[in-house]
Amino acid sequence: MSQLLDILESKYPIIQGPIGELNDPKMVAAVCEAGGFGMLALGFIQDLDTIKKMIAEIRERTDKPFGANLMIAMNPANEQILEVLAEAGVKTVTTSAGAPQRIYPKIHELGMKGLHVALDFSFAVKAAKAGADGVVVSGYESGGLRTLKPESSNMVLIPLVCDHVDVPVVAAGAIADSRGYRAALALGAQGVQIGTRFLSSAESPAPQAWKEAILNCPEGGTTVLPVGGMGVRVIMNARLAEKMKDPNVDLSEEYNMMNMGKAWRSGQFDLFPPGAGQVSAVVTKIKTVKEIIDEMVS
């Protein structure tokens, strides 16, 4: 655990999974202030002025050590994002969507460390080839943008990736609580990364329908829905369900990823799904960003 821990530099090698509609400077703070670390999504920011007056309200908060991420095909500003991060004292980001070899030479060169996200085995691999100081690895249940390609648990594919690399991995997906966490370490992940159990605190800027989608969700109660050449997984609800009944219905048609964001941030639902990991079954309560981390490494 202390390769990881000497990266995040954190009290715990808790990373706040980076979601867009979680992008929150009293969110990442509440993380910080509570052991973990908190993390800023930047994958679709450009606005240099923004995420310096983001960065001045999590500094207003914590003085604790905080992150990133970048999504490296998504956005042309990456490289000034790094120089305002690394300029404000952030040592460490995540890095996704797109091929590592294109940014961590400049994360190298302002003295920061990265840790790539990978969805399977190969690609983990590579991003420690290509110079990633960990990787973040996210298997089949987790929340988030997805693959249309069949893809392995965690069970499987932290410790294959575990086998493989000499970097720290740190494991996504399916983790909510002490049991989840342990899990992850025995598998051979230095660290987890939570973004569902996150999504349902009390601090999180969530709506409260979105909040209370992932408290009712049953197990078996998310799918990976296809969107954009890509896939999302969310929580089904009746209107998703009556459409997936449906063998005339092009899922892909009927919903638009350009929806995503106002669909989550005012809780439309029929616009476009909750999105959310499978654990959503195991999360049956809200609770502070505090209680969720003590509880997980007690």
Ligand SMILES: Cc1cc2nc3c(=O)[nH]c(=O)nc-3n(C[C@H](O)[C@H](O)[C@H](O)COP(=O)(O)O)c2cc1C
Second form
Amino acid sequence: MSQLLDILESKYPIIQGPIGELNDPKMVAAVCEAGGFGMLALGFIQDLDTIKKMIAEIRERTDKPFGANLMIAMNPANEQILEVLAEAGVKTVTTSAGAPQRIYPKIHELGMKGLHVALDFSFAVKAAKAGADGVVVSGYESGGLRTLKPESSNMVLIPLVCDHVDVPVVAAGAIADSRGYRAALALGAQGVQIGTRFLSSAESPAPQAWKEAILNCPEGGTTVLPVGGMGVRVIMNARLAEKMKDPNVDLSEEYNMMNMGKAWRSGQFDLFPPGAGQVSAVVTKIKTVKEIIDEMVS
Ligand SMILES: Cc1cc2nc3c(=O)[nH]c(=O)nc-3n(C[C@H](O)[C@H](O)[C@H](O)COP(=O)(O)O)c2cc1C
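Next up, can you give the form predicted together with the ligand of this protein, since the form predicted alone came first?
And the full complex, kicking off with our chain again.
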């Protein structure tokens, strides 16, 4: 068994990529039952009762291990959330968007393990030094938050990070099927984190318009939208394409991060375009998470 599977205790080293606030306990349980590691996305949720309710709903459907993602700099309730998770028997979390040294002492004090999400080489090495039990390495092609600096793709990042850290590495970005899964393992990763593919699955709580945007996304159809000093990888739509043509338009004024959750939950993508990775171009069918995982490990 790999070090990563020792930590996750799932059948396969396949982690459900957390998606903002888009949680559905049924989907988390479906990923676990299919052999993956289901995840709650708790980056922006502060209400502990909501979290306890979601955990109870997962537990009604599966007795398999699952985890949760915490966004370090975005949520003042992280320490209390960790206590709720530990009490419910959650053993592993992922952490992102912030300095790991702020949270790993608490994770370890509660007897839990944590995998830190790093968007580049230096942060992956720093996270391992700061006590992370593993790193989730997310290359330029990946969905989710990006930096606005020049970035590397996973073909470069994964082997580089594997050569410089002693903890298990998980590849996140552009993995949609067995080809991507095997490629990630060949590059040295012990597992994968899947965002876009699960976001477009049958069980995903994303609105149908979001799933269709992924299915219809052509190659080259995503871009990194600058907002609030960060980037978010999104699928281009007519409004965004129009704005991008005008050199006088400041995109970070046109699109406000505060509208992101509303747009994504409702499918009102003129407010904020749908988030997804470059791999959308490869996703052409909605499948169940079980079908996706079965094919991936086949
Ligand atoms: C719309 C969207 C929202 C995301 N939100 C989060 C998040 O809240 N926390 C996090 O750590 N990663 C987040 N991610 C990153 C995913 O969990 C995952 O690492 C990434 O999508 C993998 O790349 P892929 O989409 O190419 O599979 C998000 C990704 C997407 C597409």
